[in-house]
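First comes one chain, alone, set out as structure tokens in the form predicted on its own.
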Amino acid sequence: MLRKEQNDLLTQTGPGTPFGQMFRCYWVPALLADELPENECPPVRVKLFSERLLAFRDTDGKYGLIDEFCAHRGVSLWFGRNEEHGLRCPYHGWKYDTTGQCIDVPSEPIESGFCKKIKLKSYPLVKIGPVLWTYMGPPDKQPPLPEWEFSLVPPEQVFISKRLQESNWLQAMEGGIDSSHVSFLHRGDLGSDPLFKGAKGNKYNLSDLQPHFEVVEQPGGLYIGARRNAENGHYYWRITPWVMPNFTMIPPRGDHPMHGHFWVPIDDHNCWAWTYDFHPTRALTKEERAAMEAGQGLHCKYVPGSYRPLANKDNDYLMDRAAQKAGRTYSGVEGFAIQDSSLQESMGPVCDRTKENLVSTDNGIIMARHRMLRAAKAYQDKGTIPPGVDPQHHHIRSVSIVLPPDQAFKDGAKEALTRHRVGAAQTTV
């Protein structure tokens, strides 16, 4: 378990905020680039670290990223004009480029220089593959663009998608890093869902229902093995990087994409659920395509017009319980997403975990919080940049693999564990 203080520092993201300062560290997905089409297109309303902001697109095509109200009464420049290099509110007119810069203050005589006074504050929005990517630090230590492999790969080889979760970020990612659950939460999906079935790893899984983990350290985070029984003696290892604070990738099954998460912080009681697909060495198929954009795998419905799920709280994730109890889905919640959403918003906005009692197939996670504590503690006493942070922290791979009983993953996965190039063929089972 936690101390109070301490799960407040860690679940607590916003402007000056100890572990908000560091969160700030990382360039963090902001939006899909489809949500700024074309230029000149509407802007958009982004929130993230309790930072209520805007996102626009200009005439040249630059990205912009500036706070959403208007630096003269306070009105939501979402109402504004995208128009002639940027965006206009329309209440008396001030305008605004890319940078938050005021270019324009129609009541003003030119000569006045009144606009140049005027700046609202914003971030860099950088497009990466198919995501725009924000940071949200000081200007003087903006670290190197990312570089994980699934931002990389062509086009074609990759589907990603986010969705609200109504849940503290720190929970949703814990879930994330947890191997265990899968054997009850998911079992029932394991066999049917088409972007997992028929997975050799996947018997595994059922079979052996008591993983034993280990969890060791490396430069951007941890390497977190469940080690499950396989045949003649071996062991089943499914190896789960975590990279700091907030990015995963589950270990592969067959030649299934390989896939992962990201957790932002919107505020204190919601996240953004990113979720990436990718395949290292082939295009998706249309088949898998297809699956991913109907929700399926660790992807979903939404409600029309939104990011947020089409089973929610508000409809009890749309519970059947005669499917739980016939056995057709564990919880009686369908899809891998919404039955891991609906029990980590089930925890309250923020859970409290002074009255923990973890096991040791929590080690991953115990790991994880000691290991932020440390960073957030070196940050604010001594500015060191946090793990995670620099680029070559990203080229890292999860695993599947079945290694003899006497061989240490740590030894056995080494070189699968780390990527040497983009396209590689992923190490799977």
Contents of the next structure:
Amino acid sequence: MLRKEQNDLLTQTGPGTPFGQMFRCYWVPALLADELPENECPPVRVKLFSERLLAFRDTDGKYGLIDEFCAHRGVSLWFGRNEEHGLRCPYHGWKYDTTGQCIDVPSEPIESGFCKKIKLKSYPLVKIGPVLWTYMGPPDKQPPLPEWEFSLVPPEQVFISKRLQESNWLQAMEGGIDSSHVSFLHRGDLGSDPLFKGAKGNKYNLSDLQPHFEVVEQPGGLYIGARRNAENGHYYWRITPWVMPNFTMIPPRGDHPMHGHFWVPIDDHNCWAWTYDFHPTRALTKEERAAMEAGQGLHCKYVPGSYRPLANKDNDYLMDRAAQKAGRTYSGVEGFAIQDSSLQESMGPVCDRTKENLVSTDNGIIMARHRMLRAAKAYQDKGTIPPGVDPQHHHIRSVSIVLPPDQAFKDGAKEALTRHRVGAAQTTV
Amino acid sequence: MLSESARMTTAEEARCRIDYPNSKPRATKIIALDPQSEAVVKRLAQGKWQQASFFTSVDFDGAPRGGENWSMKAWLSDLAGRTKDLIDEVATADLVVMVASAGTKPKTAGVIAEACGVRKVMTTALIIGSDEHTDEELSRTLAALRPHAGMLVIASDDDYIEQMLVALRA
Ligand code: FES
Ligand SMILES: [Fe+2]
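Hand over the structure of the form predicted in complex with its partner chain; the form predicted on its own is what we had up.
Below is the whole assembly, all chains and molecules, this chain first.
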């Protein structure tokens, strides 16, 4: 349970909100690099943290993320002409560069220098791997670029997708650190999905439905360890790192690619659920990539031409009661991604946490909230940069491992939980 | 066609979620396992709680050890210093939270967990003060508690216990 003020604090991320200010300390994924595939391509509307922005790529390949609306009379620049080093508003011809600087006001004499007085707010937009990242905080506090492993491996080793989730970001993120739901909601898919099946670890998952948990703080956030019984009194551990405020990496299964999520607020009622898959040591196989493109694993199928899932609230997520009854899927909804989104969206746009009844296995969620509330306060009071901003905090790995019963995962998997080098082999069962 | 789900997930519909209590108070028993955590638990006991009670098992040495049969009296002290019967306390608990300080090797966790096991009561253990101790010391405490807790949490600040208890409606 959270008090109403705490719930409001963590779920409101618009300009000027305390948590929104803290969230703006981080580089976040803004859009897929493929959405701006070439120079002078059409601009893309991007809403992040309740701010309406426009992303474009100019004649020289420079990326910009600027205020969506023309400073003259407020037209959406999405209608703009992307030409000759800038984006020109089609209404009266005002033109802007990728920093939002107005570079031409045709009605005014060039000599007057009027256009220099016009500048739209802009944020940096940087391509790292398959993603364009932005930083929306104060320019003087801009941290070094992020160093997440999936964005640093060669392109043939990674696949990333995003989907619209019609709920607040927090209930989506909390689903990612809610380890105890996997044995129920996703039970049907562990054995059948091509990106999960066949791993030895799955056997432990399905044979011990009452895992024990250990929650350990780490500099950037938390490690949430779930242990299940393995052979000879040993434990099978699945260790999920959560890096503040919105990143997780799911423990690997066998030699399948590693994967995880980012959740980025669009506004207080919608977020982007980003899903990456990468293999640290090899290219994704043709079959793996095809499965991902087809929406398997943690990805999904889309309404054509959009990032809205094909199974969405308007069609009851294609609920299949027969599959539910027969146990082919536990909830009747198909696929990990939509199993999650259907339930998380069903909570309402912003989950009312004053009504919830958490239990002790929810300690990962309780601790994550605690850390975020604490960090937001420290940022408000003292300007303390929150955990997870420092690129060192991105050098983490999820791990699945079998350990002797008296060994703490923080010791037994210490090396494995740190990414010492991009492309080192992962630790997995 | 507007489906049921589409309506359900709107802000307007969310406001119609009925506002009646959906749970009864649950009994949470918080037990300090060593003198340092006893101080923390004592401080917590000052707060306003729904149905939480606070104990210490520091003076547990006189109590019988685990493995004896379950009619045995194992003893806890509540914070006023009265003696409580462990089994009775566990029997009326929905959750038992053990609090231990990093670096200690809590002797009483086993017998408490055994009582909880008999009564099928969920156990959680919190380790506090991890900042002041070496990794090995922390690991020792972890290893001592691991067999006895369904959920084991290392909390770097003492505040966390309070936050957790509030979150669990203690
Ligand atoms: S059982 Fe967890 S939300 Fe219903
Ligand atoms: Fe899930």
